[in-house]
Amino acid sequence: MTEFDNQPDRADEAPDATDRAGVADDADLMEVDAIGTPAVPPRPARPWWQGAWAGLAAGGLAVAVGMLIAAITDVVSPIDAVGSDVIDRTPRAVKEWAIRNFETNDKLVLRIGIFTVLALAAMVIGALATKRVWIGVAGIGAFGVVGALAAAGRPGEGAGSAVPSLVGAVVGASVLYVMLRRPAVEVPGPSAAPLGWDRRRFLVTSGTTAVVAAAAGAVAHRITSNREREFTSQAAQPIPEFGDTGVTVDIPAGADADPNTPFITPNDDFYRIDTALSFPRADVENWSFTIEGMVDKPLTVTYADLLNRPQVERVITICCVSNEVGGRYIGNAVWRGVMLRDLLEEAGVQDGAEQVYSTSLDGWTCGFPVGAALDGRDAMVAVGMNGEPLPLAHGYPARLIVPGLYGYVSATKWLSKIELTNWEREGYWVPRGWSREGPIKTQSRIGYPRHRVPIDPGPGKIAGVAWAQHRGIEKVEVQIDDGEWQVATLATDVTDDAWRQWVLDWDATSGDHQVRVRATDKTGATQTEERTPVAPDGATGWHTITVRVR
């Protein structure tokens, strides 16, 4: 007699439907082989919540591994690559909405959005993979391919930039497969033991995966942050003092009139609007930019070459085209650098050249008329800002500054190349619906008092700034409620390329008052009352606030 002779008949011991729930249906009952050994029953699917959790853990591991490898090899992060592609492909209206609502936090919000979408997608993929595990493997693999293509396609990157995303996807997909492969159920008999993973082992493994993912992400962040600090430290190294060819700007005391707006905007307070999700980095020992295209003699200019050329300092106000009426995307700084016209004259601009088309290290482009570089305005390749080396956030090692033009057509940061071309070439924003040329409009802003911030009654002041770069401000007028326009007192005029502050004495009475301002530039043009949005070439209208007097 064999040991199987004492086993009960399978037909007598068949479990009912309740006992078999979640294990096998009637068609999938265990069978006995030819010698009476119970066959391994079919493997049941895991609950959807286990799949969702497994997908989140494995997806997080895939992203973290990709970020870690990118940090170690110093290539673009898959998240930054995908985020940059999102920025490039986002409709203009959505970008305007993001800037208007999130201001300078728009990039942080984008990162959070990307991680949120990836997390939700990973959970859905994991839940679907409980039925067909290949869905999870394919899903994570697809995200890896998207990240790889985005990274390899970024300016300055190569095929090697695709490796972190692909390796991360392989690791994540493998872990998901291990966690969600269908476990075998217990085989009846004297030596019965569970085949596959029980719930406890699943939770331990998936939890460990999540912890490893978090640790890898933290290490990647630390490596990236340390490298950025090192680069920022390099950018902060002193640049040579002016020689006999330079000019040092002396700001007169009478230039300030608005108590809430310093005449010179500190570097840390200066607005930043660009499309770079992470700062482009360039080793100044190897960095250079070129001047090419429709020129007689193409030039390659290194950082040392820039510093050795005649340097100038100029007070110039720059403004973003996304600045709403009364907005704060405007700043005034002392810029130091080399005159752009000197470089272009050395290269020899050919007849027929229509625009100065520039490219940044991260691939952003813009173009402005050649005349704006050669008409006598102080357009420059800047290397310094407010007496310090150009901060990394504002374009280190070098950027373009062109008075009188909005930044979207002129202010290329992290300069890589200048080309003299015709208008067939279009900068980054032009195909997205913005005007080809962007001269800054005559505008003004009330800085004090603040909108709806209570003030005490009695003698006081209304103050602000006005600007019309490369034309200058001639007059500022203020209207209180429906009264007559009153001419404000202008602060010292430093240069036509900088904003001008103004102040009006006012004996405030209790209640709410509507205060509006308008400016007239030195050509005699007064800013229009017509309110228009920032697109396609800058906002217009009178800045109007409600002053609440106690």
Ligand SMILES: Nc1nc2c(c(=O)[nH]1)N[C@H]1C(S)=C(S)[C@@H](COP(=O)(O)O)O[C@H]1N2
The other form holds:
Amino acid sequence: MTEFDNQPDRADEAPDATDRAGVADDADLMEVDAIGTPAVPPRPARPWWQGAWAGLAAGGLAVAVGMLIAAITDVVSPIDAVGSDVIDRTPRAVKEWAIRNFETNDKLVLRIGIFTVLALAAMVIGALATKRVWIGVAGIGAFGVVGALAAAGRPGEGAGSAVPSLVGAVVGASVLYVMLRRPAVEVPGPSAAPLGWDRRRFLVTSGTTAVVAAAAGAVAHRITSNREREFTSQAAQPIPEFGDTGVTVDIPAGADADPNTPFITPNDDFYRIDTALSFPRADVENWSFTIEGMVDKPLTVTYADLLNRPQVERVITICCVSNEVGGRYIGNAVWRGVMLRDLLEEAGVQDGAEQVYSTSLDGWTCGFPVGAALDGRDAMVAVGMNGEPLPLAHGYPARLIVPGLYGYVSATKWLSKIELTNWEREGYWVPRGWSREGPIKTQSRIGYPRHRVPIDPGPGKIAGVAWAQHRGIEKVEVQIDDGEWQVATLATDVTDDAWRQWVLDWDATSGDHQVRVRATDKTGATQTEERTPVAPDGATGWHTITVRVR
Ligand SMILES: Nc1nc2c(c(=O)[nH]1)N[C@H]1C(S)=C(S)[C@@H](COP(=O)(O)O)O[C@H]1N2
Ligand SMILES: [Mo]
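Could the form predicted together with the named molecule be shown next, to go alongside the form predicted alone?
Whole complex next, starting from this chain.
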């Protein structure tokens, strides 16, 4: 094909001075080679910025088509698959930094980051494709293959999950090829056409591509969020065994003392930490988990089995090893479920089993000593949280809860398998630089007043929470400026497995005061002043704030 193929189209255009000038110049540029065939004159390449824009539009279309097909066929979106791989491969320091700075928005930030990287790459690919169009096709194709491999390799996904990314790449690469295959004819001279036929066609094609991409992306997002919402509302149907009242445990009114921290954390306010970009959605009719490995009789337990077994409700505070001193990655709930010990006794734990190693539906793993399941503490397979079925974000249909252990070694959400193993097996976080065992460290936090939030002078109070799960809190002391440590009043003791609130009366005088807190657990150990980072096995140090009195 040559430039002259364009001429019939050109005739359709409203004739105007610039177009006529273009036609005339094209004719002038025509050369005739030795054997008399009209040769295509050397043409300047399309400007790089047009290539970048074309790359952005075509790349966007590739991603959006991939997301749309993934949403329709209900497989993992290529973006989430790559995001999950990024999470799995991110070095510990970066992950810690992300959790600290973005808190639970870390996944939103990751998605924005992925889209930004893709957009920049697509623009570079498009700009290069103005010189060699195959660079564009190959570039988009390469991203398609990356997305396909990531999707097919995620736990619970198969070869079919590669399809959305591959189809998206084919569509995106084709559109880029159509947009860039023929370089623009830039008309030389002072009468240069600012918007000739080719450029207009280019703008229309690329603009349409961008609009279609945005629409496809929006539809994909809609389908996915509708499906998740529908699933969540189904899952929220009360479990019959719960009755209408939900929680059966009485929480004494005296358990509260910190006005900023309810003793029971409502489900919607409960911190959430996991590696999942989208929640595994188990159909409870077909879901079950297994107990296998070093046991006499492997078990398969369905949702109905769990509900039919004797249930217990326990108040247990769980917390994250990534919780900084004074941090918020801690929550207290009434968990309902089946005692893990009962299940393990039925399966028959063999001699030599060292670790209870569990796997989630999305392939996350962790492990804790067998002793923690059998030493009498209330380790459980939980199906309920604060009188409701487990929310999807917190592990529906079932999760593990083990009093006294950080979540990263014990609290598997979306449970799929429990194996009895030796210590050779390593949970998800262990090779990523976290300690193999994760007993919770004794900690305390000032909840009221808030750091540097002014309060009125006069009689008032300082209050907060302290925790040493499964050991219990014996004493909390507060130090104001450099004064004596004062013993705080402890709120009603509900259980050693939950946090304990505390309060100290205080006559506040105007000015800034440094206030710090330390707790002593029921073994008599007082938390250390030494500040250590969250890695590898939990932060230590005394929570210290500045109280501003007007
Ligand atoms: N499947 C799965 N379970 C998981 C995790 C995870 O990443 N995936 N994170 C663990 C960690 S680190 C913590 S602190 C707790 C947090 O539980 P929550 O989100 O219900 O508060 O879940 C644990 N269970
Ligand atoms: Mo955690």
